[in-house]
Structures are given as C-alpha cells and as structure tokens.
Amino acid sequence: MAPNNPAPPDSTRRSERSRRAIYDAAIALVVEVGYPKTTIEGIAARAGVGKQTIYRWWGSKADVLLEAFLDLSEQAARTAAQEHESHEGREGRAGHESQGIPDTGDLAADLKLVLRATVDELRDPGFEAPSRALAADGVVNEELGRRFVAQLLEPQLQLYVDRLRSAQETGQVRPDIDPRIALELFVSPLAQRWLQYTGPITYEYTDTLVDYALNGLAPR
C-alpha cells in the first residue's frame, strides 16, 4: 500500500490570498497616508509579501491601487445587488440580474434604483475613504487622474449611456439628446455634493435629480 503523501500546496489559492492581502494593504495605506506617500515597499510590508511578488503582478503602485479599487467597487456593487434582491425579491425581472443598469421599461425608476445604490456606496466608510483619497490625489496627479477616469469612472458612465440609448429607442428620451451629456445632469451634481460636502447625500436627493433631469425645470 502506497504511503499517504500530503497534498501539495495549492498555489492558486495561495496566490489569491496574497493578491487579496495586497488589495487590502493598498486601500488601507492610501486612506491612511495618501497616494503620494503610499509605496510598493509599504504595501508589501503591510500585506506580508515580498516586493518581488507585487512587481511580478503589477508595474507600478498606480496599477495596484486602481485594480484594488476596482475590486472594491465590484464587491460593493455585488453587495448592493444582493441586498436589493433580498429586499425586493426576484420578481422575474432580468434587468436586476445583470451588472448594468436595469431596463424594466421605466427609465426614472431604473435610474433612481442605481443612484440609490450609489448613495449607499458613498456613505459606506469602507468605500468612501479610499474613494476620496484617490479622487483627491487624482486632481493633483494628472496621470493617476486620467487612469482613474479611464479605468474606473468611464466604464460606469457607459452603463448610463447604454440605458439612455435604450430609452431613446423606446421613445422615452428625445432622439437628438446626447446621452453622454445628459447623464451628467444627475451624476455630476451627486459627485460634486459628495466631494465638496455641499449637502447631504440621500435617496431623496438623487430621486429629485432624476426628476429634474427627465422633466426639466420649465413649466409644463
């Protein structure tokens, strides 16, 4: 009978643990000391890995932070979707199963749903702190700012573009409207209020933004 040899270590699982530790360390450091003072050495020490491990997977600290923040965003989106599904039930609506903006046929309701989920993210300390740190440093660090927009912000904005185009196809939005500009009527005010602390971030606020954007300000 052959001896029972222990199973070899699972390198995939070990790599995933290391990657997760690096993500967590990068986010924690950028919150604590800011982007300029965050270093590969500091991330490695905090994560309990060697510098060579980080350099094997990423080319710079910006690469690490952006990927870590993207992962954080995806986790927050999954949590919000699960909470909404638990609260509302599936109701057989396929729109809630995708990672895009739901398309239930009611544009206002769909936009309000997604913006309410955004409010939850912005008020979550685990998401808000690194978001503010990266946003603030992106203002003064042009390279970081451009990459933040290209890799994190634009893909999210494209979801609004797609939903507004769908609404154009069904006659809910005028065909001459540029969706990329139109989305700024409700996304940009929320971002400004959050960044500059000009007012509370609430469901009522984002619902009102959608109503104003879709219905206009002039008397009807």
Second form
There are 2 protein chains.
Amino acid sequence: MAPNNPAPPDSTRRSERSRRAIYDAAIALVVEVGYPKTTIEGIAARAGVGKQTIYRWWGSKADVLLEAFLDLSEQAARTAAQEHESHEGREGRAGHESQGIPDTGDLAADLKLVLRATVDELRDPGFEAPSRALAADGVVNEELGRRFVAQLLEPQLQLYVDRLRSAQETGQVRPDIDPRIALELFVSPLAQRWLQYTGPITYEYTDTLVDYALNGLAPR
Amino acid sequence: MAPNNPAPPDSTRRSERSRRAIYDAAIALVVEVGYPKTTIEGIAARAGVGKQTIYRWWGSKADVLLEAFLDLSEQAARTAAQEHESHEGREGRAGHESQGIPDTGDLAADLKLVLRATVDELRDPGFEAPSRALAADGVVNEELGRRFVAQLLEPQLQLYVDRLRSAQETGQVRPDIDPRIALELFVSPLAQRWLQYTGPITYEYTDTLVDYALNGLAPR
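Take the protein just shown as the form predicted alone and give its structure as the form predicted in complex with a further copy of the same chain.
Whole complex next, starting from this chain.
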C-alpha cells in the first residue's frame, strides 16, 4: 500500500471485500456444481455474507455471475497486458483500453498478436475451468447462452469488427466483406478447438488461421 | 414389408427391437438429465430391458451413447439424402455413401450444398436436443469430449479433408494449404453459432463463409 493513499472508509473496504468474496464464491460454485445448481444461498454461504447482501446488489444469480465473469476477464486481460507491456518496456495502461486490438497498419500481424494472447488466456487454468462450466451450460440453456454471449463475448468480437473496418479503409480488406462474419474465419476455429477438443491450440495454428483467412484457400 | 423378404428369426427381431429401444432410451435420458446422471440402470428401465441385456452388448454407458448417436446421425443423413435425391429424381443410395461430399468439379458449389444440409440437420429438433446435451457435457468432460469428437465428428470432418485434397489436385486450392485446418474456416463458424448462439444460421450465411474462405478477405 502506498502510504500517501488515503484509506477508503471502513464500509467501502468492507463492501469491496464482500464483493470480491461473492465473485469468487460464484465462480467456484459454477465450476464445482454447474450453473443450474448454483444458488444465491450457496454463493452467500460460501462467501460468508448474508443472502440479503447479494440481493441488495444483484437481481439474480445470472447477474452475479455475469459481473463475476466480467471481473475475471478484466483481470486476465490486465495481467496479459501488463506482461506484454513489461516485455516491451512501455508504460502500463490500465483497464479496458488494453483490450483493444492494436492497429499498426499490418492487419495480419495485429490479428496474430491478439489471437496468441487469446491462446494464452484459454490455457490459463484460472480462466479455463469457469469459462468451460459457463459455456457448457450456455449450450443447453439458450437464454443463458444468449445473455452471456451478448454481454461477455460479443463486445470482444466487436473489437475485431472495428479492426477489420479500419483495414477496409486502408484497402487491406475488400470493401464488400461483412466484418462480423469475416472475423469468424479465425475466431471460431480457435473457439471450436477449445470447446470441443477438436485439435491442438498453438500460436502456429492461430497464425495459420489468419494467413488462410486473409489470403483465402484458392490460388491467387 | 415386401412379401418375398424372408422374415428374420424371432430372436433377431427381438434383439433389433431391444437395440432400438435402448438407443431411444439412452438419447432421451441424455436430453432430460444430462450425461453425468444417465446410467445403465436408467437406460434399461426406460427401454424395458434387463441391465444384463445392455451389458451383454456394450461395456459402458459411453459405448451405448456413442452407438445411439451414430445411429441418429445415420438416420438424419439418410433422410436428408432421400429428400435430396427425390428432389433430383435420382435413384436413392442407402447408408454411408450418401454422407460423402459431392465432387462436381466446382468446389464452392459442393461445399455450399453440404453446409446447407448441415444447417438443416442442426435445426432438426430430433437431432438438436441430444446433440446439444452431449456437446455441453463434452465441454466440461475432456475424456467424453475427445472420445465423441474422435468417433462422431472427426469422421465427418475427414470428408472435407478428402474433398479439399481433390481440389488441390485440380488446382482449385493452393498446394501448400493444410486441408485439416482449412476446413475449419467454414465448418467452425457454423459450429460456434450453433453451440453458442452467436448469430443466425442460414443458407446465405454458410454460402458467405465458403466464398470468404476460398477467396480470402484481402483484395485479389
């Protein structure tokens, strides 16, 4: 702790500790018993808080879990960005900004970089188990699947849409291409290999996906 | 029944009826309670057979389910092929042969045809619910996931490998392309949309995937 930082008021610190305990409990329960059997009661008991504390902040278990996963993704992205930036010897930038896709003007290089970071994230044990548990429940629970995709996955995919649009402006991607479909050519194969164990997940693999998607399979 | 067909011996007919009842029971249970809670006992009770009947033919519940799904896929493929062939006014060809990917010399047209049939299959309610239940369990159970992919999904994917190899021979696909990765550019986006509800599944969508994959996103 930096000595000059004024300590937050006790109630704020208590709230922050409770919030963190609730996130951790919610994610641990989804890993252990799955989404259908995770309850507000179970989360409260494991977090050591009263049920009413959870209901004061969130309307349902889906709301709690959604925030817990957003928090988990932000932590993972922050860690990855800090590691990357310390490698590069640059100043750290905190928060969401680091989740954007770089635009160096070289589309292939930028996509490869981001997909390699995704490979690292998918292999991170702290991220993998809860993400698998939630993804599995989303496959058989359409409402849950759609909700979590809309709030967790789609915002990530929109970053690819933005990067592909910028590449259309510089002429690296054809103007008639729909970026929302185009991104699936390199994102979905990685997702399927991860979800269904259909093949190994390596940097070489994601680099290849980017090359195939940009250049196509037919002779040029 | 064709009157000239000799009737099978009673025990064969009884076995066939039991086998069918066991397949149906296994698939219904996976849909209702999921893979972890599906048991040999439960399948036997629902099928109206003794446990020992199941153990005589299969070593485990995974073995029963694997065969039940193979049977379900074959039925779906046979139905789709018959419908297609009656549209075309051709003679029906039974069994596995109809699952091959056509080779008319026009790679894009052949891939689009097969992916449109997959769209139909993924939307077939009799196929969708059990496939989702099994896929969901495979996401969190690596052994189950790998086994079912190896025995149910990978043989289907190898048909694309064969078709892409043939296209390499005729110069429609670059010789340096790895067909096993290339097929993922159009197969995995459809799979992810189906598994995760990330977007609508239409013929127009799968046609677009084929065009993007073959021609690439970059200007030609």
